[in-house]
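The data below hold one chain only, encoded as structure tokens and taken in the form predicted on its own.
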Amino acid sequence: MCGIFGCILKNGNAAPVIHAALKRLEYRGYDSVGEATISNGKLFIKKDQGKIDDVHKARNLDDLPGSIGIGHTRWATHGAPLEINAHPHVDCHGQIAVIHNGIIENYADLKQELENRGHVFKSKTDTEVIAHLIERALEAFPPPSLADAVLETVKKLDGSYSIAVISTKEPDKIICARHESPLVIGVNENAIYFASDIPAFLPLTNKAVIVDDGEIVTLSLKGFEIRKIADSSMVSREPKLIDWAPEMAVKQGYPYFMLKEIHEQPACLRNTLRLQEHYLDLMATFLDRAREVYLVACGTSYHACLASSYMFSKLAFLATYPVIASEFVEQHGKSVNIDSTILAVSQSGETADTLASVNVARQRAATVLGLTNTIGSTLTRVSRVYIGQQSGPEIGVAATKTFTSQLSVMSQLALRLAKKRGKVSQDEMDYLAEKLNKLPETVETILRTQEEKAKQIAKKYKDAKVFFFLGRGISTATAYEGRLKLMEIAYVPAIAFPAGESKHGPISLVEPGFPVVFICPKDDTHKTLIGNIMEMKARGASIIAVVEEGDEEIKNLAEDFFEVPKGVPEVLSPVPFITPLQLLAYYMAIEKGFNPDTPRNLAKSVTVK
């Protein structure tokens, strides 16, 4: 996720307006920033790594001439957060500038083709191919308009994008296009704006036009022209008045970032499915070579590792050892060696306990692999191979979208490794790949159909003193994560166990009305889990079940239940089954009057041991 903004002004310089707007978008990305303007037929650019205020202090972003310009604040997905990788990116002749929010899946093939034709690339980003493709399109005779060159270019792109383009060849226009990544236009009498989010221009105008997927827009002081990318047909759309307060606009109308980020999960899952295959293959190769594999993480990331250990075992026949990072050195520090592989998972890439584990492993010549949401973090620098999970910044302290994104990446890794090892038939591989690609749609369905139920269940149990969360197999990890979310933001004591362990002590706490949450996919554990439910009911527990749609057997045993779409394979089940539990935790916090974005005593990135 990145933030983009641009404007064309009747009077004054665009650069200070762009700078102020990017500050309002900094929640979308903050590892580098850049602006480009056009004045007197020339392109002017300032960009660098770092937060906006730091770059402005060093470079003075306001000191760019011209009344037309574009700007970008970045959250890296391709290429480290360096000045050379910051947007805008330009063509070979420095006449075209491009900014981009999204992920271009086929950039490597496009880049190779362009390099074969003599184009010279400067960055490691996927975005730079767009500038060179437009340059190539404009070389036709007779040359097309800038809008038509952009139109020809975006038809070659696979992936997600909202882009904006300026060129000295048509210095009075900005061309924008969108597929899956957000794009809005703002209009008033003296200027026209575009942005990835409404907050960028809300202090300037409250008249907005939402650009839909598959549309290209030409902006000028005359107004805006929208066409469909597929057939160039014109689209008529009137501006709407936005009555959000600025704080609400930043959250896109959601009352809290946590809820916004829960609802962003379908888009984040789509982004994880656009990972570059050679990185997945390379990491799978290292895992295949390892004599022993440790999955090391803290908190929510540890729960993703726990679920992943089931994935690797069931699909690739690879035994992995999920370890809480703060315990790794004591538990395994003396035993890791050159044959050991550590796959460290950290949203921030800066978690102190995880990095301490990595450092010990490196000292003993172990191979370190990394999975993180923050390109350029310490974890990416110390890993032999790393993968960016491409979730975008997560503002809410309680991890939601990063958890499901980590699971998506890990499942792809497990499938790659299974294929490499020949442990899964091609038919099963195809089936699992199909179901994996449908996960974004599945989560969308859950959010649409189960949110109201989460509100009702939260209201019913808001005064409960303690919760149990129970699951079997891979659902044990889901139970742990559901428990953690409820404790983090609603401050409700909660206990999670493998369901088979519940009668070895925890069941002594159960009394009439005691809420017990069961995670109940239709897998090999289903029949045994019913027995565990009966044990709890016999002692008066109130059963809250997360079940597959149509699972009447467990629905009839439960006082309350959430339903997820049927047909999700066991190894992928944590992604859809955690979603209603995230909603439950959120609405429990709301019912109890707590702010879910800033739970007490917690920080987003734990950088002390």
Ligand code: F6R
Given for the second form:
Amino acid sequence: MCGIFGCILKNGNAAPVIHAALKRLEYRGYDSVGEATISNGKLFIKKDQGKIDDVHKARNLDDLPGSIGIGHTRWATHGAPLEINAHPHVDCHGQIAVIHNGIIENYADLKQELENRGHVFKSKTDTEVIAHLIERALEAFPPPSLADAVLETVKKLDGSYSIAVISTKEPDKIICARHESPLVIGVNENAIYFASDIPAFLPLTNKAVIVDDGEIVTLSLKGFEIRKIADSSMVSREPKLIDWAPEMAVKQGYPYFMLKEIHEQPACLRNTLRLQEHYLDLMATFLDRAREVYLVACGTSYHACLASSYMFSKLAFLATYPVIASEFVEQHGKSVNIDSTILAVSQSGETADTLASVNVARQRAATVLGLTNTIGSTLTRVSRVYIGQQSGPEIGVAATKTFTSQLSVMSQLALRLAKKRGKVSQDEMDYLAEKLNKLPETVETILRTQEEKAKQIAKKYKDAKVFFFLGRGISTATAYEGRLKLMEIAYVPAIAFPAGESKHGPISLVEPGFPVVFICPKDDTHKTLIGNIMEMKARGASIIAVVEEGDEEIKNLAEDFFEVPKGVPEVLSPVPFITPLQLLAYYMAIEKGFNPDTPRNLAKSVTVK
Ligand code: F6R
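Having seen the form predicted on its own, the form predicted together with this ligand:
Next comes the full complex, this chain leading.
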């Protein structure tokens, strides 16, 4: 997730306007920043790694000349956060500048083709191919317009993008295009703007036009012209008046970042489906070779590891050890060795306990692999291979979208490993891949149908003194995560156990009205889980069940239930089954009057041991 913005002004310089707008988009990414403007037929660029304020201090982003320009604040996906990889990117002759938010899946093939034709690349990004493709398109005779060259280019791109292009060939225009990444236009009588999000231009205008997927837009001082990418047909659309307060706008109309991030999960899951196969394969190869595999993480990331250990075992027949990072050194520090592989999972890539485990593992010559949301973090620097999960910045302290994305990446790894080891049939692989591809849609359905229910259930149980969360098999991880969410933001003491273990002690807590959340996918554990529900009911517990749609048997036993769509395979079930529990925790916090984004005593990145 990156932030893009650009403008054409009737009067004055574009650069300071772009700089101020990028500051308002900084929540979308902040590892590098760059601007390009055109003045007197020449392209001017400033860019560097680092936060906007730091780059501005060192380079003065405001003194670029010209009344037309584009700017980008980056959250690295391809290529480390270095100056060379910061946007804008240019063609071979420095006449075309491109900024991009999204992921171009087929960039490696496109790059190879362009290099074979003599194009010289400077960065490691996927974006740079766009500038070179436009350059090529413009070489045709008779030369197309800039808009048509961009149109021809975007038809070659697979993946997600919102892009903006300026060129000295048509110095009074900006061409934008969108597919699965956000793009909006802002208009007033003195200027025209585009941005990833409305907040970028809200102080400048409240008249916005939302660009849809599959559309290309030409901006000039005359206004905007929208066409469909597929057939070049014109689209007419009137600006809408936006009445958001500025602080609401940053959250795109959501009252808190946490809710916004819960709702971003379908888009983030789609991003995980666009990861480069090469890295997944490489990681699967390392896992395959290891004598023992430790999955090391803290908090929510540890729960992703716990769930993953079931995936690796069930799909690839690989035993892995999920370990809480703060215990890793004590528990395994002496036994880890050259034949061990440590897969460290950390959203921030900076968690001190996780890094301490990685350090010990490295000292003992073990192989370190990383999964993180932060390219350029310490974890990416110390890992032999790492995967960036591409969820965009998560601002709410409680991890939500990064958790479900971690699960999606780990399930893809488990599937690759299973294939490598010949442990699943092609039919089963195809079936699981199809279900994995459907996860974003499944989560969309849950968000659409279960949010009201979460509000009602939160209202009903807001005064509960304690909660139980129980699940069997892979749903144990879901239970742990549901409990952590509720505890950390709504401050409700909660206990989670594998359901089978609850009768070995914890059940003594139960008295009439005690809320017990059961995670109930229709997998092999379903029957036994019903027994556990009965045990709790017999002691007067109030059952809140998360069930598959149409699971009448458990619905009849539960006081309250959430329903998730049918047919999600067991190994993928933590993604849909945690979603209603994230909403429940969120609305419990709201009911109790707490700010879910900034729970007391917690920090987003825990850099102390
Ligand atoms: C809980 C939460 C924390 C983090 C933990 C690890 O909602 O966010 O438990 O999961 O601090 O953080 P990372 O993944 O950055 O290593």
